[in-house]
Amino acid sequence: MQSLIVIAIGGNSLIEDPNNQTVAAQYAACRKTVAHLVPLLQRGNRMLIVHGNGPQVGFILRRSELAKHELHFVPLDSCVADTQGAIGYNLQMALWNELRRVGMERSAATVITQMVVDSEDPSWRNPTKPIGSFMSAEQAERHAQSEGWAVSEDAGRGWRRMVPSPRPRAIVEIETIRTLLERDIVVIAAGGGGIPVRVETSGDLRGAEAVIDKDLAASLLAQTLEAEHFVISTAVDRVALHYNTPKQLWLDELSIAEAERYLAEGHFAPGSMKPKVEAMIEYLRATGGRGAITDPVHLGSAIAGRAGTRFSPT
């Protein structure tokens, strides 16, 4: 059996033009991303795809806000589940069409994935993940009073709701995912980082108002499944020091020790490259596998060791 590749793609990669965010436009962007995955499947590899959903969850929340005078509000865990289904559908259809185009008969399946989070995770006491629309200070205060939201001013652009982002601890549907991969089915799982659920004292699962970092979720999947390759697809082809400054320096290779040193020196921005590098380090420590961060165009070359920023245990 060929190598298992876990690939994490960002929700923003499905939106090429901020002025054209229709479902049709998102599918067109999705098909472009999938076209870069098909050559990896043609080589016989197994594949697990994890996707982001930040913009798409924002769309659902905004629709809920606009329709609140007529319809119920959609809780955050349901927003994640909705985007897992919708984006998974787009990816499945794009894979079907692209694989048929190259003469391959291979199927894909989306697994609506729940991620267990710890009730004692410190993020519950310090929500830092902004979601949803920008608000005025008055609107933010009203939501804080009526719905109990944590709100904060976001980089001078307005006020936003802040939610916890707990670390994923376990994958509820892991055996389903494993079985599908063993049957050579391309699996789309843990979209948006997975649906956060907490285990109650009875053993029952209950959805949580939180979001999980999709790169950490993808890393946990890659670790649990002992994937040979873990690749994070993002907007840039490599990781850089002093990004977007005159001192910018692209990095072709990084060891765990180097990556940790650069993290400690503050080179990677929170909410951007920092969680990606952290997710990569965790994967390498657990598996000793091969990792890379690159853009969709260079996915194949990065796995072959010719592009992107390649990560190694030593």
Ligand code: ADP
The other form holds:
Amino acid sequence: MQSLIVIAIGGNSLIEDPNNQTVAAQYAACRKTVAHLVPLLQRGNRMLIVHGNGPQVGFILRRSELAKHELHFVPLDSCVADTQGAIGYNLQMALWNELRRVGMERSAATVITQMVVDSEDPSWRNPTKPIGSFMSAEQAERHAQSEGWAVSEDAGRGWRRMVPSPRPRAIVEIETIRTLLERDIVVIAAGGGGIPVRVETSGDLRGAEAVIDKDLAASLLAQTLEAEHFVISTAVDRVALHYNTPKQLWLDELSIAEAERYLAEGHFAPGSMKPKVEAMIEYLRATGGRGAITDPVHLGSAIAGRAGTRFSPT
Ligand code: ADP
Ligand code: MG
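Same protein, different state: after the form predicted alone, show the form predicted in complex with adenosine-5'-diphosphate.
Below: every chain and molecule of the assembly, starting with the one above.
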């Protein structure tokens, strides 16, 4: 039987060496991750890939800032679209090359994905996601005055622009994605969590200055498409209790009830592991499917139930 696997790949895991952040290095990282996906495709599964883009959006914004004496500024929704295209291209080429290497003919396609967010989302009044370069207090004040940016001090490292991170509500291109998957095409969609758009009273869509959590976006896709498996691939092979402390305890299996208890006890850091566990719980509850959080190397064995932190409804 063919299963649909939804895989979320971290934007950070596409940067292996912080001192070598080139496009070529990013392609090499994509190719390594893709090599771990190919065996899953060889087993006849259908696949949807959602990638992160935190660092990559930062680079585009920085470039835009440095060039502002000469070129127009790039709004955030457009930056997300740029990263969907560029990372999607990297993944498509990596898939083409790796699939050809094992003698498989399967196509891959990137869908530039708009994600509807709610105008009433509480995050509009409370922007929590730091993006772009660090600034001095004076620069931050100027941007706040002239562009209306929300700015905040970021952990003693300087001032940064803060943007809202509204919840993803609906996927505009869902029927396109579904059709491609039904044709056995490997789909790359909702990169960076999707391009945030709001629905105006006229019914028109309009890009929003926000970023969407890619794990929550991937979860919404896995729920909507009723995927049999939802896997979040990140920098750690498992989720831990008391992470990074002497009492650290790696977890192999978690039920919804256990995951919720550990969440409430604060074991999962906000902005990193917490949204992943929340995304997993939402998927399990909606579909009764199976989930895992692991690193790229353990993707296949995690789906087979032998590695990673596996999540089940009960
Ligand atoms: P990604 O780019 O894949 O979204 P993040 O950096 O956002 O990755 O989140 C993954 C990171 O979360 C891990 O590399 C780890 O450092 C951190 N983390 C926080 N809490 C935990 C925990 N309880 N167990 C494991 N990792 C955790
Ligand atoms: Mg993350």
